[in-house]
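Just the one chain here, laid out as structure tokens, in the form predicted alone.
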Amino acid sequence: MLSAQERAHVAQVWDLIAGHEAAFGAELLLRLFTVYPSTKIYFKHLGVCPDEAQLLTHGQRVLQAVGVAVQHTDHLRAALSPLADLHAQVLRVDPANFPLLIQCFHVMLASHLQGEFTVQMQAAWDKFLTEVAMVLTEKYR
């Protein structure tokens, strides 16, 4: 569970990146696959070269669900349950592939947050994202 500060910080950091969630979105994506290109295989209807136009309204899909995320963060199981059956169940992403993600969300906060992006921030999304991501793999077992 994240403590009043930790979720002060996800939300800070959430204030910032809000309203760009395609293009943030769109990067996550894009490093993703550039630094693990064994993740592709999982958005095969982006084609073997995604055009940005896909990346875009990819990226905010995935944006849109960490929003949602950071809006019920005590009610993550309830908020999440519906991503975590595509995931487990329709789409069957490995589960190691989410802290690949997480990685590369680091990442992207920080290149474009930077001095923003403090320490103390980092370890809450760190804490939030991997909540995040174990919430998604519950539907595995």
Second form
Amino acid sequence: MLSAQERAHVAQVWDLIAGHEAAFGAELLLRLFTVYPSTKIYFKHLGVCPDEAQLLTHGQRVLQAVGVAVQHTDHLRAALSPLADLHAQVLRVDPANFPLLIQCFHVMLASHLQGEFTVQMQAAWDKFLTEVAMVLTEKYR
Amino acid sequence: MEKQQHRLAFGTLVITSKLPDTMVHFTAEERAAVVSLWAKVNVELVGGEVLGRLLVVYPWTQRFFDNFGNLSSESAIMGNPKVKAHGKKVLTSFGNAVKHMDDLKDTFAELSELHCDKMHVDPENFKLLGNMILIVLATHFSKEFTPQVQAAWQKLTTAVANALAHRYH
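Return the structure block for the form predicted in complex with its partner chain; the form predicted alone was the one displayed.
Expanding to the full complex; the earlier chain stays at the top.
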């Protein structure tokens, strides 16, 4: 559960991303694949070396889902239920990978926001994304 | 690299290279990314931020710093002089890793024993601290902290974390 202040920090970060989901999503995936190459196994359909167009398309999808979560921090389970089904039944991404994606998200935000990526923002965003990951893997078993 | 001499049957002498099995291989590009960025790091400033962020974002890590005084709020932690001093100490030690990227397990052998036997630190914390280093570096170096640079630094922090955990028993 996020406090009011944490929700405010999450919304503040989202202000940077809203409208630019594709670009941020592409950068997020590029960082993920470069730093943690094993994560590419979940994206075999994008080929061995995903091109910019593919990263933008898929990146946008991922970040739009994050946007949905940002709008529904009070009822994540309901809002993300279809995505939770997808991850449990089709994608089956090993839960160990979510912290890797979350770390790349922080590094990306840090590089864009620099000093404005305060420790409170980082703490709130980390708590939020960790909750999202928990909801997405909750139906695994 | 150590060379070993083996005398085989019939007096045949064979010389082989003994590759340390503990060696993490860094490419020239990875080394360059690490060394060039490190040269620009303000160890005192960054060290304090790294440790401060660890204690705020993962509050359970405060368990190792009971004698550090006021850790009651985010601002107390980030402004705490003991946190800053210890952060500087930790990051200075990390500088040693940058100088000995080919020999991390030996470089950190003593520190590994210390963290196990005296400080009783869960090695999971080494990974968390490594992640904080990357995030703080990203805030300072911004666009320069490209995916490739991030990857090189992730490789180093992971290797240091493993080296620090190596002597646990």
